[in-house]
Amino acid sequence: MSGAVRQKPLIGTVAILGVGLIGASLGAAIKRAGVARRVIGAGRTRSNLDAAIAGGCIDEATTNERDAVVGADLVVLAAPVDASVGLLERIVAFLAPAAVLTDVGSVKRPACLAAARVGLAARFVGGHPMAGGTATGAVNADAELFQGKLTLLTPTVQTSESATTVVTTLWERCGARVRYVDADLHDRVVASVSHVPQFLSVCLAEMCATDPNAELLGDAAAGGFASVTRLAMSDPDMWLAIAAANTEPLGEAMEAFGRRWQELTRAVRAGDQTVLRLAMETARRFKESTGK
């Protein structure tokens, strides 16, 4: 954080398992804010780990997750949501007795259940920074990515107060705002404000791509199309994992959107400007209230 007063390190060693955009950006934010004395990054691709070191995101790198977590005071699961559950099961035997764990996944219920299943419920605090982008890899890391952004934390009744304090302070010192929410409610909320927008973007871009006039559509597309379809550039594997992990909340949100879409379609066909105007005004007020 530019101009920030460097505080005493909160944590000795942080191990980040997965140094993609979010994991590497968190490492960079931790190092910039002086939150930890040492940051270790673990991943499968040596070139990405090298980029994380070169970018100042981590101090050390390894392709062995066990080596990363041994002796770590805080372990951050920054792998795709499906991989994080497996990571919990594989690393539990190598964790320090007082190590705290968190994650950054877009779906919270599976990780929270897995933590409880392997005996880590008291030390695990689910986390989800509401920040990111379509770019991937440590080469695109940004230490300022979380500045002023909301991070949702999902401690349970089994989570220790000390673990919650460590993870809360971590995010706050990295510039984020923190809010606590139940894991199930989190998954329903992000289905509407994060996951549905992704598939809406995909649907529109795919519709145009398969149209007989696709070339003309692409040539004629302007700012509005670019804004709505930006998310279609996201990593398919990541979103397939999210969809599989959040099946019910996402399916319900997509169905609710579909019902409203059909109502607006009928209003367009009927020339019902009253219904359309009310929808537009309600949408505008909501947008103005969020400031986003």
Given for the second form:
Protein chains: 2
Amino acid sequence: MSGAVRQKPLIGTVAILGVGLIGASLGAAIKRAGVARRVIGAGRTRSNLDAAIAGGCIDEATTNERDAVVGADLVVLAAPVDASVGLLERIVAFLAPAAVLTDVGSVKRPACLAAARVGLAARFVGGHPMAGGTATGAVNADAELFQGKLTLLTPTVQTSESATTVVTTLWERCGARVRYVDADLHDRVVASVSHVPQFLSVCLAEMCATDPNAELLGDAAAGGFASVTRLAMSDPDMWLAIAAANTEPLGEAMEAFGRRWQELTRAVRAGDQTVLRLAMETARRFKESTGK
Amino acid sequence: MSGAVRQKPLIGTVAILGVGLIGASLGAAIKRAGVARRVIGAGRTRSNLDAAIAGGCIDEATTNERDAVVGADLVVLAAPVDASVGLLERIVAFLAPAAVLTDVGSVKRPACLAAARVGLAARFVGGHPMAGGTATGAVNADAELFQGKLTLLTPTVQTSESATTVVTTLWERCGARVRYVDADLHDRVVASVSHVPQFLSVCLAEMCATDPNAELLGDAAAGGFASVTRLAMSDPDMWLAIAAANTEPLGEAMEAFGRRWQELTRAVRAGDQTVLRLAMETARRFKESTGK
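Could you please show the structure of the form predicted in complex with another copy of the chain, as a counterpart to the form predicted alone just displayed?
Everything in the complex follows now, all chains and molecules, and the chain you saw is the first one.
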């Protein structure tokens, strides 16, 4: 392959296993930044693979993940969280000896453990781009999706430095900022800032949906309701898999939220303006200081 | 006053007591639609009154609410929820005999009771435009704020038909859709679709703010967190007043949410995909069917 690229390609061939919103967007970002010479996408749905090619997210498509990884220098697992572990087991025998692996899943401990179990501890770098949306599929891919966003990587003491460097550079060239974090800590952090918000959205919308006055509630709901329940439009299958993969940290974070909620409820009942004001001011300062 | 207006003015003089975001936006909408010949705004802060005049929200300003209501055909209470009841008591002796009154507060039972207590049951029509935002003050006023939005009105059996007609027409000419609802039911409905979301936003942001890993949480927080916690930027004083005015319905709705949350938490812990999927699908269908 000739053709001028803006920077020297970091990698020869990248195989992306799963070309949904994240996988296809990463492919598009890789191709645009000239990070790899060739991007192969593997997936089960032909129409989605066609959309990925048509959208310039991948150069080649296959429905056979083994064909995709043979000869790949970097393998990105971008299937749903519950599929990635099985995927690792199925492809391990077909990997090039020096291939580096990473993933993009929302839960990191199971993926890192699975990589170690199949003997890939040195070459697997867990990854999680803090980007996404309620839209799904290659048809919604966006090469800008990771621009200015954080990607958390979870290398362990067993991970080789060169593998970490490859994956770090990949994300940085795709516009992301990289931060390293322990996989267990990662799973607790995302439970609080990503998974709990998801289920809060669902819980509120479901509570209103099953209210005897649901029609009136739906009519009266305005911008605040829409904003808090926006995530309830997300893909149920993806979130069932995340909940199953992050049971312990998510359960703990949900219980912590439940305790906090009880305290606020008691404060409302008791008219305790001190507790309510402190909560509101603490919440507001956090949002102001983080810009989130 | 001469000057052509698009429709025959419905009202001679409107007095708006409190020219914050809602009061000033209503003034702007009234003036633009030519609903009244004259709009007087009353408030405590001179700079805010100046902004309301400069923004074309009111024709005249005063810091004395009694001066504002003398001769007014329609009086709109647009002060914070906790101020409106006292305001009613202070102005009642200065009202024109045929003046109609309404308010824009987020809680309706206390306002309706207060109106009845001071002998205004026939002339007071409780109102609540389902519009707003985290921005405050006349400087953020928007004549379009109510366009296409719902305004809930809570006339009682004691309310005169002509008062209800005046207030209904006012809102409709300002672009809103009007729906009548019992004040008690209103307060339960908004507890679920507006007040609970507000405190969920606060509770989540406060939980993350006080986490030992708050800095990392703030860094990792992405679009989902931002959306669910958007309301945590709202004015604490306004929400303390709403919580105090709607204690019983809000407490009940918060407890109902807490029970629902416990069920979801148990389902996550138990890996009960049936319960989780049903909740996610019910939530999503509600959002799809209501468009909220």
